[in-house]
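First comes one chain, alone, set out as structure tokens in the form predicted on its own.
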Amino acid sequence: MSAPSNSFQPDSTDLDRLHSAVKREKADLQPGREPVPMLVIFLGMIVAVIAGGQLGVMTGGYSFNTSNPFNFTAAPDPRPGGGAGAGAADPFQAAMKKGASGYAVCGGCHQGNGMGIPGQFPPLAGSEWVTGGTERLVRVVQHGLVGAITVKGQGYNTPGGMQPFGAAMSSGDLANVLTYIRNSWGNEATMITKEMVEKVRSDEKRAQQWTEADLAPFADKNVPGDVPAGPGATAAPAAK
């Protein structure tokens, strides 16, 4: 009698084991139905794009735009004084528009209507200080004003005086604001240009605020300089 074998012999009648073995096997693909390689798909897409572009050009359907999409001509600025044409045609209107914005730093004391506050902040509307000599006016805003002053026959004494704006505003900004107050609330006077303000700045060597007595020699003196030509360049239309 022979010794029993230690090797395991699977039971060919075990259907579950047979099915599991079959499921682990990959299905055989029929000839001609194998998956298309990804490289072939990619190359086909490139060929289709190029062929479509050439076909579109020949048929007039569409064409590739190879121009720079950021190379465009800016539309003209519609704001008064914003474009070269408007600013060159009427520098007065450009100065008035910019000066109206700059006046915000003055309106807290002199008020939006230019009437000031009785006894403290003098009015700008109808003020001889505003419509008088341009040199006195430029010097006032450049270095400020302190002490009692008389405006339109009324006395004013601003606490601490008017502060200087020369260091806080450029020559162009000061010129625009001064042109604005000289032509608002019924005032009508010539423009004050950036060149006029720069001339006063270059000639004036002062570190403290002015007084009314110090400014008396400049009350009727105008800063020399040309006023730009153009409609409304020398005076504003009637105030509304």
Given for the second form:
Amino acid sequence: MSAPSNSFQPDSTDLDRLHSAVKREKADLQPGREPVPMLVIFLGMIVAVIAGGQLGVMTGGYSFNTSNPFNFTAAPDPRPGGGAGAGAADPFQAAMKKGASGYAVCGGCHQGNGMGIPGQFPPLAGSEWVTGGTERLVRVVQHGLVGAITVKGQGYNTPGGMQPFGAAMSSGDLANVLTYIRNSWGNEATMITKEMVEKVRSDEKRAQQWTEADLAPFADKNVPGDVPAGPGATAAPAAK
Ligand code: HEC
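Next up, can you give the form predicted together with ligand HEC of this protein, since the form predicted on its own came first?
Every component of the complex follows; first up is the chain already shown.
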């Protein structure tokens, strides 16, 4: 029994031809999703660029300035006495910044973290010599220190002691470094100003390094002087 001769009998070649033709067709477009002509997109871009530029000119804000493109100005410093340019207006912050770089001359021995080296260089972190009376601290760094001393309950007696820094550093530099060590690594104490260092300098001419015994009268004394506001400003009242 064979198929009627007039019925449609596609062979495999016809199938391939038919399907490839169908596959070439794109899927039916959804209504409203027809492609946008290139020209319309292009015109839209031109409008956007021109309008954007015009908007910039009209609002006066934007200029092609890479350093500060939106003309931002720093938010005002919320701290009391902060105000414009905290560095200039806040003497404590300014001193801390300068003191941190000045501390490089001390860090070789007392270490960057203020912990010193056991048995050799005493710590400045938590040291009563640092946060105690400013009279003693200024003198130690001004003229140096030698002989047996006790710091945080530990004895030190490094041969040669500590050299004087008074000749090598200006009063301002010295004050900044001292303010820095008094307010770093958990230390908190009053600022030491240039005027305070100068006061100690003008009071005495000393040729040798200090010893702990020589400094005893100054241990708890503070150099009189105005202490500008800053963290710890009330920690040690200026007295004498
Ligand atoms: C070359 C090493 C060396 C350098 C640099 C040095 N010191 Fe000292 N410092 C010592 C030694 C050693 C002692 C202990 C002296 C002693 O045993 O009598 C000491 C003691 C001190 C003390 C008293 C003890 C204490 O630990 O609190 C202070 C404060 C101090 N130094 C601050 C400074 C400051 C600030 C500087 C930088 C301006 C500085 N030192 C630079 C070696 C150094």
